[in-house]
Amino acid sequence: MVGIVGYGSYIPVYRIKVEDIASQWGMDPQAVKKGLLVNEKTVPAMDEDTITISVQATKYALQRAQIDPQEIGAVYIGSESHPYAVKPSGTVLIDAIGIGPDVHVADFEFACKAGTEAMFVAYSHVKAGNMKYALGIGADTSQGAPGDALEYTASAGGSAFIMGSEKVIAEFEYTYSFTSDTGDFWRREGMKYPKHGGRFTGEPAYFHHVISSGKGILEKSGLKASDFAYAIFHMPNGKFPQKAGKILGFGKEQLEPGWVVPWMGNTYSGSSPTGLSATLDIAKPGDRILLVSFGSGAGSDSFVFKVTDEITSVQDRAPKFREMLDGHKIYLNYGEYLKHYDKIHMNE
């Protein structure tokens, strides 16, 4: 059995409400909230970035796994907002956590599915017997240009997953990926903010890949929607994952635990992994969980997890995601929000 032995998430305490962004640009706040099904989003502190988010999420994952960090043989961070264009994020993390130097490290990038990409490779190493444990992370301090539709949702946060074959809490039963050259969203070197294809990012990109990947793994596994306790889909906004779930036959009660976007926004590479983390917090032995990510460019990774009896012993060892989401918050006005993002994205 190979699967997740420890998991953890981190989101900043800072928030900005959709109303404050909409008012800045003369938009109707209620119309924006209704259109996106997003109420507020997380904002990174001035000293927070993909690395610090990854470090804290990993600390929580280690608290749950209760393993020696030196036994982790690979560390992969998936993000589209690595602090450095040339310098890995993972090398900072291993020194901060106490992993290595006998460790393989790489930064991954595939838009919003870089996190599940990192998870897949970490799992594959353990499955192949290359190492005892491997770490896969999805984290971002997402970018959205001022006044762009992305600004309402682009947020900060991430989740970390330690893969192993002992005391597994959620077994990888099946994996499946669906990929094509679909240019719906991009950012060239030197561009501060990404560009996107507007409505083109919906049907040809997100829905085509997510639905195809979801159908693919259901066919591969021989399972149907009713066989799952929960399902998580990438969350660029509140509406898309609900629509995707409905198309694939999933109901509200299956989607709701991992549907975290209305209160935190879209953490890009950390989006669907964080939905999984929130779901593992309340999962019970025997539950099956479907996870379908999406990354522009474009592709979707799908996983079927089966929760084991070990889950109940680890859930309370670290802060649960909903505790972070609903706990202490500091709300920023639009000017304060810009200062935070300018600070972390201007290499200061």
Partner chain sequence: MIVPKYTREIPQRFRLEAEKCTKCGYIAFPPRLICPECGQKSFQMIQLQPEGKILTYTIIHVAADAFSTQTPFAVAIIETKEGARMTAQVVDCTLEKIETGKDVKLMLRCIQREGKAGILQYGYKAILSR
Given for the second form:
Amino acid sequence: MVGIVGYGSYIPVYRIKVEDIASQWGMDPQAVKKGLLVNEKTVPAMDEDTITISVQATKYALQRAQIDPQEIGAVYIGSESHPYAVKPSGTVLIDAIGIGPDVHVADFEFACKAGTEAMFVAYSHVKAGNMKYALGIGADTSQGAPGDALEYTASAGGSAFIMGSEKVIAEFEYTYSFTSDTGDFWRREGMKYPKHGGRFTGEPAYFHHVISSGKGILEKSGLKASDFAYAIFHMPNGKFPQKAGKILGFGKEQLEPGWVVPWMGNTYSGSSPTGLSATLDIAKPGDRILLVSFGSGAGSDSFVFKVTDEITSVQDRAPKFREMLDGHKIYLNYGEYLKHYDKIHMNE
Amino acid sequence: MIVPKYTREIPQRFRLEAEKCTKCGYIAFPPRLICPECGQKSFQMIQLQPEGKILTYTIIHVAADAFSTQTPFAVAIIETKEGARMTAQVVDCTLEKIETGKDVKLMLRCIQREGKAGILQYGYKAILSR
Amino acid sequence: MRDVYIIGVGMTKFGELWDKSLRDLFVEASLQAIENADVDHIQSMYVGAMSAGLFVGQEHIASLLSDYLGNEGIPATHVESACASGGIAVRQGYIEVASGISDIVLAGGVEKMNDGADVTFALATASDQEYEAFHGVTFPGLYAMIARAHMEKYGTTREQLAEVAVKNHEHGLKNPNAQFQMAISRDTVMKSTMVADPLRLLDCSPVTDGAAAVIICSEDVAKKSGRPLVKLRASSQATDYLALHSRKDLASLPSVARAAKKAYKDADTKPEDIDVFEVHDCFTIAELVVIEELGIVERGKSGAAVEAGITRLGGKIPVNTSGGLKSKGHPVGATGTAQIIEIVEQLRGDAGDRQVTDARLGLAQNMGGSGGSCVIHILEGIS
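Okay, that was the form predicted on its own. Show me the form predicted together with its partner chain next.
In what comes next, the whole complex appears, and the chain from above leads the way.
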């Protein structure tokens, strides 16, 4: 059996309320909140980035897995906000955690699904017998241009998953991916903020890929929505995953635990992986979980997990996602938020 | 260009590696070649637990240029559980919450950025334990 | 070891001297000292400067300054021990004369701090760059941590810290070379801008340009000069952990006590016999801890002593009659030499309005960083 042996999430303590962003741009705060179904989002501290978030999430994953980090044979970080354009995020992580140097490291990028890619490749290595453990991470300090619709949701956080074949807490039962060339959202080399196709990001992009991917894995597995305890769909806002879930036949109670977006925002590559992490926090042995990511450009990875008896012994070994989300928070005003996100044009 | 120095210090900065004097038990952070307490030259490598307490602190309101966008920020002298001492920023809290004697945890954070194009330097910062 | 004397002193005005360069400052102070000593040559020179490299981008300054001081081809050496550079330059001159290598040596210090450099960064290089300054701590920040430790350990109050600044400004008012010739109130100090909590702007010595120099010589030269005789009774120096965090007691400055112990022994004297002190008050808290380490007051009682006026001019133990670093200014490399000049002037009876009556023995204490180095001189006026 190959599956997740340890998982952990990390989110910054800083938040900004969606209404504070809306007021800044002369939008009706209530209308924006209602339209997106997002109340507030996480904001990185000035000293946090994809690397530091990934390191802390990995520390929590290791606390749960209780394995020797030296046995991890591959480290993949999926993000669209790697602090360097050239120089890996993963190298800092392995030296901070004490993994390697006999380890394969790569940074992944595929808009918001880079995290599930990292998980997929990490899983595949263990399944192929290439190594005992592999680490897949989805983390982001998501960028959205000031005044752009993305700014209401683009948030910070991430989740790390250690894959292995002993003491598995959630087995990978099936995987499926659906990909096409769809220019719904992109960021050109050297540009600070992504651009997107507005409403084109909906039907032809998110829904087409997510629904196709979800249908594909259900067909492949022979399972139906009612066979699952929980399902997580990528969360660019509050509405899209709800709608996608409904189309595929999932009810509110199946979606609720992994629907982290209303108080966290869209953590891009960290979004659906964090939904999975939040779901694992409350999952019970025997539960089936569907995870469907989405990355603009565009593609969707789907996974069917089956939770094992091991889950109950690891859940309390590290902070749970909702504890972090609902715990210590520091709210920023819009000006402080700009400073945190390095959006102010400064003198060198 | 501080890359060589920064790279050399990764074991201390990233993993809190220290040396313990095999004779008197003095914890040298960063590692030393000779014990300042007993003069012995034999040490054993230890990895500090990322936990400690605040011995004294200050809130910096006027900083060097590299830190000027972060003011006001807190810097404390921290003693780890093993007795190692270090200077580190205390972050992720309102500054009024910081007090001598409070427990902290150490986390990896970005400490300095060498301009817009230079190397990012990571290291330890403290957060108040909750 | 021969007896050593100081027969000439010279210093520039301290302040923001925009129209003067590093070399202008040092040469001005040196020429004054040479004239004051009434000597026609010097055999060697020592220059204390903390960081001409960072402040003005100039290294190799001893040769530069010797060149501009007449290019006599004499040995010239730069001495660096952060803010203790000027005191240690004098000690090097003392050693050279005491050893018999030279009979007349010029020793001084200089710093040109107002020339556009990132002063906070430059000063922080006196701390452990890799394990203190790297994390954003500044010099005021390090002393602020000492202050907090002292306040929490001994109950020293914010008001007592302010009293140090009030006293030193009162003294500085009487010193024509001082950067700040203005009286300040306790309230002004306590309402001034926060720099590094609990230290405020008026707890901190200023950023200063300036230079100071003395002529050090053998007994023969001193007696022939006809100048008032001031003897260097002791010159001692000590070090400690560079990083504040390594120090066991964070409310202490052990290098000061170490240097003091040696100085009192060498001069065969004790704190009670000293008539006037110049101490390194780079921050108000520094003066408090230093007077404890020097044995002037009991440990933990410095705040109360200052509040009671004991260390005021006219008090039992006058400290920093020059105005100290706080009011006179703190061109870091020049400070140690300037402190010795104040003592020489006190012992010669040349201190004008700030003269301590019948001063015979004086002590100058100068330190580097957060106490990583300390140099102490005890001087005696020979009538």
